[in-house]
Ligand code: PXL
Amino acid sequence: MKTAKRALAIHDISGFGKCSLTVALPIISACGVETTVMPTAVLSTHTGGFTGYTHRDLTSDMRPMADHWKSLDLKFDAIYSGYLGSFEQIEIVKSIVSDFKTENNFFLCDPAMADHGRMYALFDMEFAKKMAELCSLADIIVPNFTEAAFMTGEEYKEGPYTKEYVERIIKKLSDLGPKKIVLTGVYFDDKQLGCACCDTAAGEIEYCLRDRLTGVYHGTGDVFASTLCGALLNDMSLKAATQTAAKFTCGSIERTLEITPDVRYGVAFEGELPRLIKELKRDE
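How would this chain look by itself, in the form predicted alone?
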C-alpha cells in the first residue's frame, strides 16, 4: 500500500499575517505531504509592521511533544525547521534531529535570524554561531545572504553581487557540513533576483533568477522554503525544486499586488496553490 510522505515542521505560529506555520502547513499539505507541526510559540500577528501583538512561548512543550511522538514510533520523511526564538530551542531541535533523522529522510534548516545586514531583534552573533551548529546537522540549508555571512564569518555585502562572492559564500556554507545549499537573495544586476543552489557532492552551482519584483513582502522566505521542502518530497531535483519554489513565491507576490495594498498581511499564496499542485503533477 502506498502511503503519504510525512514532514515535521518546527516553527512559530502567528494567528494573522501568513508566515511560519500558517504557510508551511497549507503549502506542504498541498504538495501531497502529511504535515506534522511543532509550534515553538504562538503570536496574535507576526512581528513585521505590527505592534501590540501577543506572544506565548512554547519551549517547554517541545521536548514532551517529541517524546510522545517517539513513543508512538512516528517516522518523518523530512524535518523542517524555521525561526527559532532562543538558544534552548536550537538545542531542542538538535535533539529532535538526533531522535528522528535517518538515512532515508532529510533535515531542511531555514536559519531565519537576520536580513538586510542585521540580526533580528534579541539575537546577536553568538546566536549565529549556534545556528551554524544546527546547520551543520542539516542535509539542506536555505539562508539569505545576511544569515550566510554571519554564520560563516564572511563580510556581509550589499548587492549586486559577483559570482566570485556568491561562490565563496557557498563554499564556506558547504564547509559547515550540509549536503545541499540554496542561497536566496542572489542578484547580479537590478533586473533579476533569485537563488543559487549547490549539491555539494556534485560541486556545481546553479542559478535560478527571475524578473525582479519591487517591494519587501513578509513571509516570502517561509513560502519559498516550505515549497522547496514539498517539492523535494515529490522527488524533484534540487534545481527543479528551487525553480518551483521561486516560481510559486513570485506568483504569490504578483497575486498580492493585485488584491491588497497592505504588504503586512502577507502574500496571497492561496490562489497559487492550484498551479503548484498542477506543476507537481500529483496523480489523485
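Now that the form predicted alone has been shown, please provide the structure of the form predicted together with this ligand.
Just this one chain is shown here; partners and other molecules are left out.
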C-alpha cells in the first residue's frame, strides 16, 4: 500500500496575485501530497508591482504552530520554504528545520527574494546573506541567477550565459552546503530557456532547456518550485522532477498568454493541473 506523503509549506499568503501559498497548496495537493501550511504573513496582494497592499505579520505565530505540531508528533516528508519577510523569520525556519528534518525527508529552500538583478521590494543585500545561511541547511535549493549571484557574491550578469559562468555559480552555490541545486533562468541563446540541476555528491550538471516563451510573469518561480517539491515527493529523480516542473510552468504560461490582462496577476496554472496529475499517475 502506498502511504500519502506530507509536506510543510512555509510561505506568506498573498490573497491576490497567485504566488506563495496560493500556489504551493493547490499544486502540492494536486501532486497527491498532503500539505500542511505555515502562513508567515497575510497580504492583500504580493509586493511585485502592486502598491497599497495590506500586510499582517504572523511571525509570532510561527514557533507556537511548530511547537503544537511537535506536541502532536507530526512528521513531514518535505519542508518547503519560500518568500520570508525578515531575518527573524529566517531564524525561525532554521529552528523548524532543526526540529523536523530527519534522514528520511528533505528541506527544499526557495530563496525567493530577488529577480532580474534586483532584490524584491523591502529587501537588501544583508538579507541575501542571511538567506544564504538558510540555503546552507537545505537538501535542495532553487535560486534564479539574481538570487544565486547575491547569495554567493558572484557578479550578476544578464544572459545569454556561458557554461563557464553557470558552472562557476553552481560551484559557489554548492560551497554554501546544499546537497542539490536547481538553478533557474538558464539560457545560452534566445531560443531556449530552462534550468541547470546538480547533485553536488555526483558533481555533474544537467541542463533542462525548453523553447522560450515570451513575457515575464509574476509567481512562476513559486509555480516551478512547488511542482518540483510535489514531483520529488512522487519519488522522481532531480532531473525528472525538474523537467516535470519546467513543463508545468511553461504550460501555465502558455495558458496565461491568451487570457491575462496583467503580468502581476500570476499564471493560469489551474488549467494545467489535470495534465500534471495525469503525468504523475502514469505508473499506477
